[in-house]
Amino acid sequence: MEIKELKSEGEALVATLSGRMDAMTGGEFTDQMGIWIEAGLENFIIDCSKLDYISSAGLRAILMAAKRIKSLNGSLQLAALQESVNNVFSISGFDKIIPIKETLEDALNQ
């Protein structure tokens, strides 16, 4: 998997993830949004355009985020999310405790 900050929207940084999220990467995910909270960002939207597959390790890692940040009064919010990527989020009913949106741009007018 493959972490890139695009920019800073507004108050939101804007990242994308690529390739596969899983047991072996979603550390990887977890340690970069530390990185960025201890920095005194609090809001976020990642792009998951790219990302082809998402795991329960993965989920799991998204789900500690949004919580931490959440408890900064901060906001996570998914974009762009790959039809099996986001199936993984309707089946386990992620989707109804993270705010997904269809596409970047719905994520970066909120």
Contents of the next structure:
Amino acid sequence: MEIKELKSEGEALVATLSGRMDAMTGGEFTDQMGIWIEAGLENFIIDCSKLDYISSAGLRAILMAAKRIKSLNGSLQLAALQESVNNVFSISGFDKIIPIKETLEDALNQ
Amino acid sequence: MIFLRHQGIAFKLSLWVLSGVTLVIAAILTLNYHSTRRLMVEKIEDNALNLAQSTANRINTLLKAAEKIPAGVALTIAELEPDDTELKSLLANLLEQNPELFGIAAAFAPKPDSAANNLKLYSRYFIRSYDRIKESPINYDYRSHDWYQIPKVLDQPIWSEPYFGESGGIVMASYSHPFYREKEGSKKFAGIVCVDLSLNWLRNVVSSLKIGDTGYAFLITRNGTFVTHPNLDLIMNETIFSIAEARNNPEIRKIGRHMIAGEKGFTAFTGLTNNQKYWMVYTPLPANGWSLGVLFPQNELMADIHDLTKIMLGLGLGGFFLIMLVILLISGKITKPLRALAESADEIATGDLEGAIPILKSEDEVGRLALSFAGMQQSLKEYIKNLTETTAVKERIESELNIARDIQMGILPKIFPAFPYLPEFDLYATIKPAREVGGDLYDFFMIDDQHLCFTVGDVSGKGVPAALFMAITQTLIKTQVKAQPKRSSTATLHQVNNDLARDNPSMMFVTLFIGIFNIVTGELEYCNGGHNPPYRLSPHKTDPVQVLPTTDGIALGVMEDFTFTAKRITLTPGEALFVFTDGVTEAMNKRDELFTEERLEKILAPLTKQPVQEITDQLIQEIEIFADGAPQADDITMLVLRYSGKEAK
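Can you give me the structure for the form predicted together with its partner chain, which would complement the form predicted alone we have just seen?
After this comes the whole thing, all chains and molecules, with the earlier chain placed first.
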């Protein structure tokens, strides 16, 4: 997996996830989010257009990030999910907790 | 050079160095032989030319001396015009005083005879016969003979070709000198003075040349006829050209041509009567145009060089063996500790780390190697000690994990048929655990006489936390279902969800499908907490594998106070429900390809009528075939429930 800070648009940080997100890369994601939150960032958009797979441990990492951001009154949006990843979110019902946008533009226009 | 690989360093070193030494010695010997030989040949050429020249000069001097007698007679006749008596006395005296002469003649050009009016020949010839001088009249017309005609025509004195004298055995040659008379102011040919000369002295002079043990000299005439030669058979009988012809040797012919052309030369030459190799020098005798050949035997002259070469070869061989000995000693000394090290290394390679490394005093490369080798042995020992400890710890943890897994699996009901006294339905469930402890779960139990509760779930993540979370979930559900008076799946999930979510900072969650089945009517109430939707297997329908409609739930443990909804369907006899975890659809092969829902549905379709256990067995087999040896990453869980519609007896 690769986590890349793409750009800061207004008040939201856009990060890109690519490859596979599982227990190991989920840990990296948690660490990186920790660094950004410590730095004072509150609004995040995760571009998932290059994310091929997410495991339950990967889901857990995103849930943890979402919970922490929520407690800070920030926002975390996922954008441009591939079909298989989108299925995982809809089956598990987590799309009810985390806002999912069809495109990156949709997320930015929020 | 493949055989070299198996040889020791000492051998290789010796081989390469000695090869080099051999090359150097061979080069020195060859160079020395050739330069010495060249110098030698140059020296031989000088000496040979000098010797041949001095001999030729000596012969020439003797010939010139012989020439003086007829020259004197010719002068006397021309100047004094002696009468017959005076001429006879002159000739006889000269013959007597010069023992080397065998005959002397004066032959006059014919004068017109006034009386007979014809030409009159006049000659006087004295010979030596048995030590006495006597006259031997010339009774033939000498004008047509070579000894008379050639000097007359050439207008100069001339030596004849040699011939055997009348007394036999003596090789002779004649020297003819013309004389002239002054008449009316002009010189007019008046006759020839001719002396016969023994050439035996010539043979003595030539054969007196001592050239080594087997060298010799020979003399040939202007025609190439042998005048002297150690082989007497050749004398007067053969020419150098007849021998070249007989031997078919163009080289001899070529040399012969050079010789009779009056040239000087130095050349390699093969003996005429044997096949010995010679250096030959040839030089002309200016007096009569004959040629002297002096032959130096090559083998005698080269014998010194050969001896010298043999001595040097011996020295070279001695040096070779001396160097070989030194190399063997040195390389043996150098490689001895290396061999000891190699033996130690072999010992270590067999796993024995206790063998002593030889301690070397020297601080050269080998000494340093031994030191670092000992260091390596020490590090290996420590590493293996650490590894042993770590492995022991790891084994302990693993065995504890295995126990945890056994306990976890022990929670699951595993006795089938689970309800042999209830013919209304068939149920089979199985977990194929992954190597790492996972968090799959299933459960089923009768709430009352008529209602069966069953669950299939999957806890996020792996390892001991997942196993614990799974055990908690399993216990909570069992407690809650039985605590709910209305047998409500939604209420159960609501309560379990709240219990799990209440204190869950690490956001562990479990996806869970729960069904409450009326075994008499076939009615099923189900609620899906974020789990993979199960399949309804209807053998009699055209589409026998159908996805169960969603209840729009959420995985448990994440969001407190979520309101779950349930759905109801009624199974007809023969219909079944297939519930599974994502360990089935996300099974991977070596190319990282997923098993997928599509493949699952395709395999399920022909199995819908099979006994419930047959369906899961078949699927596990298919998944194994698909994985093709790729390790199983996740637990694989399946539950099949079939409504038979039969009534209890």
